[in-house]
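Only one chain comes next, encoded as structure tokens, the form predicted on its own.
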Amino acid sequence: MSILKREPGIIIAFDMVDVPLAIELAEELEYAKGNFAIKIGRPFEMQLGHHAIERIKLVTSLPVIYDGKIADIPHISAKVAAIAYRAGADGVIMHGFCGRDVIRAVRELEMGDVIVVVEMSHPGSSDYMELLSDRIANDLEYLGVDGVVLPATKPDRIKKLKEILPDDLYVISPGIGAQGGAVGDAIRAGADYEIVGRAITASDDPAHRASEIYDEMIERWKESSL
């Protein structure tokens, strides 16, 4: 069973290097109204190693995703994923361009969700990744993954790739706020979750700001379904 509900939600990117801030925010999100999950990025992980995942899992019951952008040979990729799962990660994010054998190696661990990056949110992803994204999306039906990453900064790409992807995969979309994506655009294009980092974590009251952004996203989603 997937770790994420199939309903619109916000995944908060813990990419900060301030460990006390991250722990405080994780605690406060327990009481926030809305559908939230936490994504632990490499900057935060680098402060504590795999203990970064453990520390967050101690204070929250929300789903925790390790965003290591795993991209190595099958043996090493599976090792990295296994360490993250054992530390408490409910899911891991890995790159799809490394090949089917890498995805299979992580999937065969059967320790948690596997989320594959099909396309990224920064402008440079158009240089190379868009050449591969259709092929990656086509393959995922046979590889048993749980979710994919598609760019909130490019809603048209979400719509296009959703036509290729299996219906049972959830879509999480980064790029809201600092990267230029507008709240609600990815959800309206077919994503299940929007990923927000600095717009929340750099605010004066991150938990309150998370709730505000969630409410704004839901309003835009409701408007699109009228």
Second form
There are 2 protein chains.
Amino acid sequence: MSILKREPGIIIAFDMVDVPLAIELAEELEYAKGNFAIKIGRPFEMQLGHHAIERIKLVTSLPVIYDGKIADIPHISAKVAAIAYRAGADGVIMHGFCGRDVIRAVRELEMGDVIVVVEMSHPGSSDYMELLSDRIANDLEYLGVDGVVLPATKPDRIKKLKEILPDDLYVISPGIGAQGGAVGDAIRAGADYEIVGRAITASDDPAHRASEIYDEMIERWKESSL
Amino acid sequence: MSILKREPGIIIAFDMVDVPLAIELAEELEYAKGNFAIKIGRPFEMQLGHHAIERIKLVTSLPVIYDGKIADIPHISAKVAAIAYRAGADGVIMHGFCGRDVIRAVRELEMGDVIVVVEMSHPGSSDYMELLSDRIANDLEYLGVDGVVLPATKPDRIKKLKEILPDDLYVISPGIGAQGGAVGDAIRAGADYEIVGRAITASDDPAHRASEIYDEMIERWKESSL
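Would you mind generating the form predicted in complex with a further copy of the same chain now that we have the form predicted on its own?
Below, the chain from earlier opens the complete complex, with every other chain and molecule after it.
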């Protein structure tokens, strides 16, 4: 069973370094209208180590994903993932680029969801990653992972890669807001969740802004299904 | 000026999760015979966040490298690197495969050395990374980084990639010991530093073992220069 509800949702990227602010936002999101999950990035994790994950889990029942962008040898990658899972992470994000043995080592822990970055949202993703992402997507068929990361800044790539990827994987998609993707772009292209960071966390009332963006995304998603 | 002395040395990988043990080893290495540096990996960093780097810096004058395997979009990668530098890291390790804009974003901080992973030491490195590592190595000419990571498990790849890389970059090389590389293999192939983890940190007397391995490496290096 997936840690994420299979309906369109927003994953809020916790990349802030202000710990009290992060905890307050996690508490408030609990009561915000919408389908949300929390993604803990490394700038926030580095404030407290694995305790950062624990502190957020203490105040929320939303799914918590550790966005460690894990990209090490199998032994170390599994060690990092295990620390995150033990701290309460329901899923971890790792790179596909480092090879199948790395994915297998994390998968074999069987401690939570494994989400693999296939392609990223920034321009530099096309320097090297994009040249091999079709192959990575293709290889995922045999690796038993739960989800993938595809770029909201390139909806055409989401469509293309979804044709290659196994149907049962969920797609989460960063790049909405500060990076230039419009709310709803990724969902319309076939993603399950859009990832939003600064557009929510840097606003005056983040929990309220999260609900507004959620509503806007659902609105655009419904338009496209008409 | 490089943070590392330009003579053969050993970088000790701190990937343990036992904080007191790590601090004790850092203290002891200060007095061990040899040319050493300390590399802080994420399993150790995740125990305390950036305080892990601070704690090690407090007890050693050896160069400290944060092996964050940074592999995120430019904005987040720079944020992670800045946190590590501010905590006292003399250098950070980041991936090359996420693209040139990511490398530039970290480089432009000008807060310490930037070391780029070009190829890795585990078998899965050949699934995708090895297909593009020549290109990444080639692009580094224009990016102004300080060092690169090349695999001790594949001395022929060190030789090959060194032909492509700018001469002034130092080469640090993991894969000695538990991963199968023999002490001295990487130095003989042209690396500046060999990275050793478990073979030192999991031994009964790690600081003593570090000196033994250093001597062995120098011995093999001298043999090859005869």
